[in-house]
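As structure tokens, one chain now follows by itself in the form predicted on its own.
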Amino acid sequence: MSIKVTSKYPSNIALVKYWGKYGNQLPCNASLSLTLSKAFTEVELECLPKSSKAVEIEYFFEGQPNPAFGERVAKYAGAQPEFAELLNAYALQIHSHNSFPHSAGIASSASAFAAITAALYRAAHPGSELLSDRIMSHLARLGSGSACRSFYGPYALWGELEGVQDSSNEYAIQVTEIHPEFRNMKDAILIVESAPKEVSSSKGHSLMKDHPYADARFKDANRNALEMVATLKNGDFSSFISITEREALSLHTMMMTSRDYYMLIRPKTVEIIQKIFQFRKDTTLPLCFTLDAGPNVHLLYPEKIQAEVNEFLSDLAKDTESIIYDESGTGGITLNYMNGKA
């Protein structure tokens, strides 16, 4: 017999940033993210008869073998008791593709590990029609921290916060009280540079271990996360803008003040940010930027001002390689299971 599972899960962009971890993929501070819709990873997992007792996983990305990532997935899956019977019984072949370009300022590991985890979990538990997002969020976190937030939308919180019920370092939860102002958000991703970044996020996280400003950063992020939870409830867009932009700049400040300091923003990044500041001042429209751990800029704004922002985006296009147009989403998109003869 063979089992085939397909899953499709989105990426997310953190508004309050997770930067620094301890133990087994646990966050040093809480983070809060906007779930995307059009930026997703789709995975097809096929479970086939195996020829040895060893863990057998072949990984293909966009049709090409990717043994390095396959080793990462095998190490991750092999460490989870939930997948032990599946790995003992089958050789796994995984094919994945992204709806967005690699290194495009979108967290591909988040969408990838969300989709991979969901597919593995469904294959390992074929009798479970209703999959637990909390269980899968917990498991996905062990592969890629930010992946745990991709199971919920339009906003997800990861990290224990005093006063927020069910918040945990072990898994993400959905932010449920959302003011109409924040229910339909747009994210125009301005690609300044599509080349792979010089310093990986894993390396960046590790540099927080002896960072001179680490403790202050973790406390500030937790305060910002609590404030953002309240902001999403009360609809205060000025607070949303302030928190989101300070968090983006704080993330890159941590990189530039690490012991082994480095810089991922580029002159065009700064130029775009300055144009956003000026456009907001001139128009008083509620829009803001955030950054991932790279040079590319996310322009966030509510759907209701789409027409006014379009002309501004046309102007910004000359400063970018391309623009990816996305919007807030709801988390996991599809999950299909098929069982048949090999």
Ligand code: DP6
Given for the second form:
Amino acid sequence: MSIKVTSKYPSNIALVKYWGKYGNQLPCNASLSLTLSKAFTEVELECLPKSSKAVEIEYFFEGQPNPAFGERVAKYAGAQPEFAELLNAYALQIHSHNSFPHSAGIASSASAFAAITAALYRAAHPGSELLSDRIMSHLARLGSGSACRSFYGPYALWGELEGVQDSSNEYAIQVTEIHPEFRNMKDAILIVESAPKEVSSSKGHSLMKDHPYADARFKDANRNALEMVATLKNGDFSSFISITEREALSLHTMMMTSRDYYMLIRPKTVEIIQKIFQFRKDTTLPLCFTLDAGPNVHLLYPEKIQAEVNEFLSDLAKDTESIIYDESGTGGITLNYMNGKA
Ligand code: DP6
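Form predicted on its own done; form predicted together with the ligand now:
Complete assembly follows, chain above in first position.
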């Protein structure tokens, strides 16, 4: 018998950032993200006969063997009792590809670990449905924190927040009350530089451990997350802009002020941000930027102002390597299960 599973999960962009973790992948503060739709990872998992007792996972990214990521996945999967039987019975071969260029300022570990977790779960429980989103989100979080937010859309909240029912450090939840103003968001990702990051997010998280501003940052982020939940409900765009931009700058400030300081933004990043400020001032249009852990700028705006933003985007295109046009999504999945002769 051979089992083959395919799954497809979107990435997400944090509006309130997860930066700093403790224990077994628990966040030091709550984070809130916009789920994307065009940026996704597709995974094909094949279960093959095995001879040894060891965990055997071979990982191919876009057709090329990726032993380093394979090891991370093996370590993750090997630690989950959910997958123990599967790993005992089979050698796994995983092929994955992203719909977006590598290092494009889109968190690939979010979509990858969401897709890998779903595929592993399905292969481990042939014939059964996926567990609830909450349990899947919990499992995926153990692989990569940001992955736990990719199970919902258009907005997901991860981290315990006083006053928000069901919020938890263990898994993400859907942000349910969304004002029409924020239901159809666009994300134009302005690629300033597509070279791989010099410093990994894992290193960045660990630098928060003895960061001089850590406590203030975690408190501020929780306040921002709570304010963002209220903002998404009441439709106040100026509050959305203020929280989102403060959070992006706060994330990069943490990098620049850690003991082992570093800087991921580039002169072009700053130039584009200044242009966004100016354009917003001139037009009073509701749009803003955010940054991931890299130099590329995400321009966020509601779909209804697309026509007004088009010209601005063609002007920005001169400052960028390329632009990826994405939008909010539902975090849905596509999953096939095949059981029979390969
Ligand atoms: C800047 O989820 O990649 O994108 O849990 O170590 O896999 P691990 O980290 P990861 O960190 C994401 C950091 C961020 C902010 C965010 O997505 O909230």
